[in-house]
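Given as structure tokens, the chain that follows is alone and in the form predicted alone.
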Amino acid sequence: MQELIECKNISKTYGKKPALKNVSFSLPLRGVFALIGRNGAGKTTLIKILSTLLEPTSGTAEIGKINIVKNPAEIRKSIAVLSQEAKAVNWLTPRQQIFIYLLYRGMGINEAKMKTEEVIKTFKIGKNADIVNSRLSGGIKRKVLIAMVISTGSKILFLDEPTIGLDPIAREELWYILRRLKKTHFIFLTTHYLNEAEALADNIGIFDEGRLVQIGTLQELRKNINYQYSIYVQESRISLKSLKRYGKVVKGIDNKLQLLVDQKNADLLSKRFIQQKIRFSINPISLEDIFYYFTKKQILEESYE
């Protein structure tokens, strides 16, 4: 019988302000679960509760049948957490920071040394391993923190916005590592980058204003909105009214029209636009389209130094 992570009506209130509203789901403890949502949606609050850094106001959760509220110490033995607030210690080098963290986690000296060298090699930070963190770039320091968490060997990883501050190459390198890890680990990932969720996730959760509004594989989410294709067209001679019978129509601020359509209407409109010599593009429904459909908002992909 496979182990599960199960949330049961978890709510969290700060004063009178609700941060989480009856969040429930059940997932196998394997692969990558990506939670996407806008700033303030409640993603970080949920990850803190599940990793025992915060108690829920009501509800509970179990990880492999261990209750997070009743047995937090037991949960902590099998997880490792990278929070958004985590920072590299300025007066330590990456090698020292990883090694000391592993000792703190209870690892023996020899094993901690071996794991430190392994992860330094895996994350390609060897040339920076003995430079104090205060002299390293924000992106390198973020890599060190990710390496530190992964070096524990924990089978359950909670990564809250892990790729903030990473350049595109470093982000791709991390994706490669996570793809390998997810074969034997469970990775709970929050992210602003929709392409990251598409590239890595076995299951995706869409969070909005403290609620989990949808959860499933990318294909299941596509199926849930009943549209398989997105068509973009920018033509002043096409009216919204004439297109609404084909599917859902969204008008952008640049006057470009987006149509969410099923397979049949994708074929009909493609033929019509070709015959009328109207320029258009057509693609399978993206995660951004799905997010917008369920939340009626555009996700904010913020830029970081």
Contents of the next structure:
Amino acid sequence: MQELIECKNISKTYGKKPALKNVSFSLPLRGVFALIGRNGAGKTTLIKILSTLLEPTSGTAEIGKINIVKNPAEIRKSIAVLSQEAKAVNWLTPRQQIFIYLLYRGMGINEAKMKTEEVIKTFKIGKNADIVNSRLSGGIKRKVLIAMVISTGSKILFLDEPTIGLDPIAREELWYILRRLKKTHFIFLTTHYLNEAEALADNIGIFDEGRLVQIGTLQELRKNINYQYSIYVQESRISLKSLKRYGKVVKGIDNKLQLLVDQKNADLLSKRFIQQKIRFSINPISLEDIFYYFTKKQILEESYE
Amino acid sequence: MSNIFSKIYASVLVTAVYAMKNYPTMVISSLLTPFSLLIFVILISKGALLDIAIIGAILSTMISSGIVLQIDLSHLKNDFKMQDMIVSSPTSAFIYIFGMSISELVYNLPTFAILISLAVFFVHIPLVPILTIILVMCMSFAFSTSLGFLISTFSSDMMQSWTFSGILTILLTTISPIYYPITYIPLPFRYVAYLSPTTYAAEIAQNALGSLKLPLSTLIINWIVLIALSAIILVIAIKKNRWREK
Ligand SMILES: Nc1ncnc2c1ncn2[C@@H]1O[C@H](COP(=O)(O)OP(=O)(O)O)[C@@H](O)[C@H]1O
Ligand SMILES: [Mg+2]
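Can you swap the form predicted alone for the form predicted together with its partner chain?
Starting with the chain above, the whole complex follows.
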């Protein structure tokens, strides 16, 4: 039987301020689940609750049938968490940092030493492994923390915005590692980079103001919206009004308009633009488009309103 | 219960061994406070308070451990979010704190080595008082580290932590007569000293040294206060700490 992570009506209020509103979902404990949402949407709060750092105000969750509220100690044996604001401890070196964390995880000294060396190799941090963290760049320190969490061997990983501060190449390297891991692990990650979610995720959740507004594979999310194509036009001759009847206009800055359309209107519009010699580009809908659609955030300049 | 030793060792490495290895000057700074006060008291008293001051310096180092612990824990918790990573690991609050407390002792090993050598040279008392003094020191250590932990779980940034540490320092080491007998404090102010739990510990130690003659009833009261306070703080620290946030 497939093991699950199941969230049941989780709500959280800080004082009077609601941060999570009735979050429920159920996912297999396998692959990557990417949670996307704007700042303050509640992603970190959900990760903190699921990783037993924070108690929910109401509701509960089970990870592989173990209840996170009643039995946190049991969950902690099988998870590892990278907190969003975690930083490498200033006065330690990367090698020391990874080693002590593995000791805290309950590994014996020899095993911890071995795993430390192993992960230093995998993440190519050998060159910096013995320099105190305070002298290393932000990106390297972030990498050390990710390496540290992965080196635990935990099959369930919570990574809260893991790639913030990584350069594009380091990010790709991490994706490569995560893609390999996801065959045998469950990785719950939050991100602002929609291409990261597209590159890695088996399932994607969209969070908006404490609510899980969508969850599913990219294909499933695509199906849940009525538009299949995204069209960009940059043209001062076109008015917003004349486009509105074809689909949904989501962006409009500097005469550059983006609208989402279905198959039929995509054909119609393409023909019209070609006839009028208007330059345009057309693409299948991306995660970014889906994200804007479901979080109801439109970027429109006033002149277009 | 996987590998308690590893977890304690980890704490000792983080705040004591690695810190001193990577920044050797820390060893010198760890010696500064106890010795500057010790030398000061010995000079002012022209050597008369030598034994009290040596024992006082050890006691004060034990008590300061709790204050430093509070700062170290807040630092790791608030600035590096390391405590988060540990809360979500198979390490319990108790093991983490126990390890961190031990690490404060390890950090002070150079201090203890010198002070204990001095004590062996200059303080000559029989076995029972020695054991009494050791017991008092252990109690004070347990008390101050529980208090330090409890407070650290409530601090959300370093400014708060430094404020707490200032208050604790005054309460635990400034108003209590650790390096000299309480009779040196003029009377109305002496009562202020009794607000500090450390005073009771210092009195018991000084009584054991023979430099203070407490009536048996006072001695018993002192023990009761010390044990009761330690137990209360320990229970509160276990029950009310914000290890897992609410
Ligand atoms: N400790 C806290 N106390 C009060 N409010 C908080 C706390 N942590 C988060 N919040 C609030 O809860 C909401 C969700 O925050 P968070 O989970 O950090 O969002 P995200 O990770 O998606 O950016 C925000 O409005 C934030 O201000
Ligand atoms: Mg966040």
